[in-house]
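In the form predicted on its own, a lone chain appears below as structure tokens.
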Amino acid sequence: MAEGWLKSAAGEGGTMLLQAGGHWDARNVTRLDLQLRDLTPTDDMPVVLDLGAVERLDTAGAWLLYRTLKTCRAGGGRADFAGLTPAYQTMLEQVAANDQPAEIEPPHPAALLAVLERLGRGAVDVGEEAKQQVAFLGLLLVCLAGSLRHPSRLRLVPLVYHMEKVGFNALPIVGLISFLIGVVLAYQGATQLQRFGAEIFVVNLIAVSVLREIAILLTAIVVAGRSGSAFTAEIGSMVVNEEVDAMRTLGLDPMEVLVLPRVLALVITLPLLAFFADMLGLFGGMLMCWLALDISPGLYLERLQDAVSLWSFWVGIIKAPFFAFLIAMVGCLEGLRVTRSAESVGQQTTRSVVTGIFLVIVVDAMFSIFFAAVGV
């Protein structure tokens, strides 16, 4: 196999003469490329590439020669070809014309591997999120224990203020939703039970569904979307405005000043909201039974007493403080995780609502399993 070769010599007038010969093709480009890269002409030294002894030239060799000429010119010096045949000149012109940058398309992994990669990354993110929530829970419990040992450190004015915001101001929307849910349950239950002549049992359906599950669950979801997002937005805005850093500079603990009053306010008010939702849900069911099934309010209340036990009421109320604690904790945590940008406030607020609702549903399912296991 014929080999290509390259010789360097000093030319006339202080030029650097590069003599190329032999076969400049794909079989020799690796070795020739190393030789060309070892050349170190100075910036002001003219370079002449003499191709008079080249016996064969393909596009690979032409690219090496063109690249060398281009590199020399980029350094500020003069560089030219010599000994070109018409065929070689045409090939070099084609190489120069096609010297256009092109982005390399990244490789596309297999669909199954991509799905597994996303699942793995999601599992890692969930684990990291759970670790941060557990760590924040520990900080919150330590802060709560400190406030119990020193009650004077508890800020009553912010506590009452947040109780009004998350409790009293939420009564209209919670009451309306619970009332409408009671109406829907009564109407849908009556439609199905009338087929069997058992429409009187719609009272049982309304009572058990509203008291044990629907009222507290919907109330918690509304509070997560309303108050949990507000906690995140308020604390996040303070992070953006560097107010939280200012608190730490003054020796104030943001956990005591910002987090604990919000958590306690929601833990106190959510059971009251749950009770209010229970009453409105039962009232909506009673009104629908009276209008659609001709079940009088007196008969409805009498049947209600026979249908439910005291535990049916307490099951929903017992869940409320746990839901409230989770919603407030997630809302405050996401607020403190806001970076100093307005976009981050929106992202963490959305994350707060989604995480809060998810945790509420998970804990509600755990409570359902627990109460079923103990026979309540």
Second form
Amino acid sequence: MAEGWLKSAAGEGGTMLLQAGGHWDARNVTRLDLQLRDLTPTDDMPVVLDLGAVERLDTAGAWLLYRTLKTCRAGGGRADFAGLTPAYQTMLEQVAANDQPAEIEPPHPAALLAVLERLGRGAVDVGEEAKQQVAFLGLLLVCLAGSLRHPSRLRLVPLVYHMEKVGFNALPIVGLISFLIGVVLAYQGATQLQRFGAEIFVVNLIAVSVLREIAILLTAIVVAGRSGSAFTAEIGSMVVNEEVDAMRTLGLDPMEVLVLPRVLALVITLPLLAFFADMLGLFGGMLMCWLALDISPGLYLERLQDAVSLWSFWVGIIKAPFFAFLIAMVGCLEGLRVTRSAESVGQQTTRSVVTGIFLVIVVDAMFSIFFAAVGV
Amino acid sequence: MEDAIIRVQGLRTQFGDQVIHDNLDLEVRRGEILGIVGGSGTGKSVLLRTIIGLNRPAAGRIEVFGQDLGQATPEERLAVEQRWGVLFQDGALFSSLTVAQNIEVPMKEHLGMPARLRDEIAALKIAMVGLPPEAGSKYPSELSGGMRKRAGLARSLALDPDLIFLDEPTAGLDPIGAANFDQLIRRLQVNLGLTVFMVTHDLDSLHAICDRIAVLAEKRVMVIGTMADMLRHEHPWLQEYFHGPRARAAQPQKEELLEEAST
Ligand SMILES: Nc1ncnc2c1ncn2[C@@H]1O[C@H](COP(=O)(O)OP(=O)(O)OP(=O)(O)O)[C@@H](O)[C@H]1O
Ligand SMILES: [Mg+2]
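Given the form predicted on its own, state the structure of the form predicted in complex with its partner chain.
What follows is the whole complex; the chain from before opens it.
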């Protein structure tokens, strides 16, 4: 690749002669820029920039030459070009005509101030988000009531499609996780209870913890990560493409078309997933009890009947639709809050998962208090 | 030195069974503005994407700057890629970067320029495409369609390419904005010695700035020539395209623009 070069010499009559040559183009300007910035013209010494040997000049190169001339002149000295061809002349004029500083980034405040500003913005944002969630909840309920009154408005095909995606397709991962947790609980519980010679109570431990808390909570967390994020990303990309706006102008309500099928699909399938998780958790525990503790499946099932009432089972399942509603609602809301950039899709997706899981755990705690109060 | 900057020979592109181009030949000469026209779906955008390597051709040979892109090593390809700029239909700006940062991307990635010089050159390009200085710090989502196009053009000019590809540069601009954009392209072409490959439906642009026009039909370049050739050609589609009600409204104005550009 051809190089560009710059030589400085003392010219005639006490001038400083800068000779430029070779290729003055974007590929070479980095080096030439360093060389030119180091150059400090002595006061009052006229500068001549000789372009006689330049073989190629583009806007980047022309900018460097023009800038050098400008700084020399700004210092009060005289500076001129020499050896200009008409083409270079045009290029330099072009650059001179477009010499205007532009803003590169939005202004940054000072570091400490920036931290404070972020904190403030974050706090306001959390409040704003909570407000929007409540408003969205209201809208969603109105929409739901509307479609209950006119069931024909309910979109069955998307509903079934989403049920398959969020429910059926999640079976393997939800099943595997619950099974493994059942195994782990049996094993950990047994090593502790063996010390009291009470290993048979490991069945109670597994049954109560899996049915009441662990199966549903894990399922909800997996679904928040899997489907809540998908809802946000899908709806968010549609917002970026202005598809949601297009929908509104066509008289379609995004709430009815996008949000409701997703929410309903999750509300219907999460209890089923939770039931599946219950079964596999208990099965994992049973397998481990049999292999490691010699508690036969028959004995395990018998203990199971004694250990848990039907309510333990219902306590877990009742929570499922509430969790589903929260996850789907947050997922859709965050998707609609996307602004028109790819980055914001990512941000809102992260937010949707974090908020979804957070809300699930908060509501789970409230349920625990409630169930303790009513005594089941 | 070769006179054709782009040389396409025997090009065939297809998606599945659907053949888009078959045995297509095209030559783009150094320093010209070539307009590509053709009905919707005749494969103008696909041709552009194939030449710049976003689509693999099923057969044929594509040479750009005398380099056969089918045979090029990754290094050779990169060298060619640095010599062209592409303006996609909607600008295709990176949404997480400001306009100025978008323009700086190629300078930073390929040439490793220091930040200060990048900022200066970005400011220069912003002015060259006629954007106001404040636009530099705006994000693409905060710009109008026409401003996005200008910003996209500025990014495609970042490395001072010898060749630029434009996909419908004036679509979606108001007539004044479109005329300005035409003028801008003409001015850049004259002053920077650019070669321009432009897909367009805009009859005004065709009249005003295109040196030659290539008509895509029947899976190949059916006719290529100057505006005058197009007007004389008796193919019915060409007759309708260039003599239809909208064509009559678009006055020949190339000479005026050329004068303006060179002053
Ligand atoms: N990725 C793709 N997969 C399959 N078919 C495609 C793909 N991209 C384009 N096509 C097909 O190739 C044909 C040509 O498309 P192209 O976008 O090049 O049209 P065009 O000439 O640019 O039209 P317009 O003037 O409307 O922009 C169309 O029939 C289109 O359906
Ligand atoms: Mg197209």
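Positions refer to the first chain, counted from 1. Throughout, rigid core stands for the largest set of C-alpha atoms superposing within 1.5 Å between the two forms. These numbers were taken from a predicted model, which means no experiment stands behind them.
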Exercise. For residue 83, is the C-alpha shift between the two forms 2 Å or more after core superposition?
Worked result: yes
